[in-house]
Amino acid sequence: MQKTIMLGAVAYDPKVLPIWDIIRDYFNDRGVRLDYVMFSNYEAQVEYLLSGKIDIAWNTNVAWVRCHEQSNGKVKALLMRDTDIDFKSVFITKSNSNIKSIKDLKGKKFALGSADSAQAAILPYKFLEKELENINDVKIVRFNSDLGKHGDTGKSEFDILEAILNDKVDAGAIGISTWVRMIEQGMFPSDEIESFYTSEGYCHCNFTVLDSLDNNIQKVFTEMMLAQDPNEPIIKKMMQMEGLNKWVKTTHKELKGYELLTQTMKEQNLINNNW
């Protein structure tokens, strides 16, 4: 294949560059030319994909929904990490707060992360609405600390933890991967923080293309990514940094994992970038 495959990704952390260097070298060493473009935010990446300036975008779930809705469904999700399936949001509080369910949040301060984060803001607000008779019974406090990154940095979620520890809010929403990381890294005194709600599962990131992209490029990219050997040291290093065990095809079943987010983004007027 003569054409260089141009892939877009967002630089939300210094580890992003070595991840895509490894993937680029993996393709180039096997005779397929691939390069990548780094964006500072997902909104620019969505614009470049929809205008055909890049071939493939490594998108968050929010960026996927925007691509799908803004193109009238003329995009495809090729594959994703195994860890992007059945992703969840977790609500946390201090263990001595007497908050044991969402209904206990009435009259309390509840923190949401960045407004463009599916796991820490968009879907948690929906879950609160479903469980409470009146969302205004809860005082929402927002931490928009990494807008444009769709929550990838996790900064707003760590801000929520700090606010809970310092009694500035009573509880808050974070992604389950951040919750696991907080526990593993001992980011709060043992037993001081607990979770009281875990959401239903939904899907997170995927590789998005326009459905008009050359079928051979789609086929070659998908097959080569799926063929990566997680036991090969350099591939294992990349997968550890990117947080996956293996790549998986995005099928109709996985696409259903974006339906609730799509519905919620329409309700919250988030299909287009509002910030």
Given for the second form:
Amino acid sequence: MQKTIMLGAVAYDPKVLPIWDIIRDYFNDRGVRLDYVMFSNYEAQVEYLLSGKIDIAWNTNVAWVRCHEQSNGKVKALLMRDTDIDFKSVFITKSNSNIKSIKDLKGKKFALGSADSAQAAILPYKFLEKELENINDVKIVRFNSDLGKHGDTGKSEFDILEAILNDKVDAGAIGISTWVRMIEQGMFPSDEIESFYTSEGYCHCNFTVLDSLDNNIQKVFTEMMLAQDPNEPIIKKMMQMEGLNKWVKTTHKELKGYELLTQTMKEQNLINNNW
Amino acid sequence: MNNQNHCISIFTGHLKPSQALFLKLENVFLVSNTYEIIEIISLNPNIETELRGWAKIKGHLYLGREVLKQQYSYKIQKITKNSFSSSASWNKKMKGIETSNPKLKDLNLSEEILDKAPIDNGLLTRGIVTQEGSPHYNFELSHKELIWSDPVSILYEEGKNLQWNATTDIAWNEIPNLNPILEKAICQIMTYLVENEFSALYIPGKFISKINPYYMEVPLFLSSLMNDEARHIEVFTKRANANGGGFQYSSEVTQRSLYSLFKEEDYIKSSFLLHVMGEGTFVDLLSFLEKYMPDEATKKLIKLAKRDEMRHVAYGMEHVRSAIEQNPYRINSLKNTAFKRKEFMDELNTESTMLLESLAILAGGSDEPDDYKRGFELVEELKKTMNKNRIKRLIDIGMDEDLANDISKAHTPNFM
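Switching forms now, from the form predicted on its own to the form predicted together with its partner chain, please provide the structure.
Let us now look at the entire complex, which starts with that chain.
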């Protein structure tokens, strides 16, 4: 294959560079030319994919929904991380707060993360709406940070934790992976914070392409990613940095995991960038 | 795998989702096998979100929760590849513990000592189980035949038993005032000894970090050897400065000889030149010095240093002997090494005149012409003894007599 596959990814952290260097080298060492472009935000990446300036975009779920809706469904999701499937949002509070379910949030301050984060803002708002008779019973406090990164930096979620610890809010919404990381790294005094609600599962990131992309490129990219050996030290390192154990194909079943988000983004008028 | 799906249970009581709980989980999963099911028995009814989330991130499969009598059973199946290729040992008690005398040789770290260290043996040794994905150090000296010497464990114990202290074990205040000519000769000899001891300290130091610690006895012994050499440097320095003299001169030929030894990059060749040829010859020199030193304190420090050097020679002899035994073609390369060194030294073609005169004055007792002449003859005798013993050592490590003769003759006039 002579054409260089051009892949887009968003630089949400300095570690993103070594991740894509490893993937680029992996392809190049095996005779497939691949290069990457770094974007500072997902909106630009979506625009570049839809206008054919890049071949593949490493998209968040929010970016995927936008690509899908803005292109009238003329995009395809090829692959995702095992950890992107059955992703959840978790609501957390202080253990001694008497908040044991969403109903207990009436009259309380509830924190949402970055407005473009599916796990910390967009979907949690939807879950609150579903469980509460009137969403206005809860005082929503928003922690917008790193807009354009779709919550990848996790900053707003850490801000929420801090606000709960300092009693500035009563509870808040974060993604399950951030929650596990907070516990694992001992980011709050033992037992002081607990979860009281776990959402239904949904899907997170995927590699998105235009339907019109050369089938051979789609096939080669998918097969080579799936062939990566997680036990090879350099691959292992990349997978640890990128937070996966293995790549998996995005099938019809996984695509269902984006339905709720699509519906919610339509309701919240988020199909086009509005910030 | 034998215990596929075998269920391991851990009891976590009231432990909530916390660093402490996740740490425990991490370790249970680390040492379990792929597809094994780990059951977490907890008093907490609602830690499912966190366990499921943790399992997902780690690539394991959360199987579900069951209510037991006042307890809850959460099950997670390990899906990821094993982190260790084998289980660590247990129920081991080394020999010698009952008698409170456990020696290095009594360690039984592995059933056998492999000819080549495992590729993943990092800064650790036999019996320690390495986690998959640990870095490969690629130690240059990872083959047993390149470094091993059978008596190394015994020599290590001997080295510890025969440690001495250059500050307190020598009767420094009993060194008598000597004739300045004699004292100066002794100071020159001490200067030369210090130079040579530096080579004996630095050369093993150059190789020790290249030796795979799978063969841990070797670096342990070499570190004790280096400690011996440090003590020798200390004691000879003190003697040079003990009696109104001080350090004297270093000759170019000595430095050139030590340099040719120092720059050798091959461990076996270096061991051959340093321990078999150099330190072996040095032992004869020390016997000579011990014999002719005029005072007991200096005799004693020479004697103690010689005892250490003999241990080093024993290590090197067995090391090179077994290396030759494994590969007889090595004789050729050792021969070439010795001749190459001679060629390098021949550019100067001289002996350390200052040292030889000092040795003659020491052996003769003064620089009076008759004493000096007698002393000089004794030094010539010493060289013959050195040559004879060198040949004997070369034959002992597996060379034939003719070759031993040739190589011994090619040895540096600097002795070391």
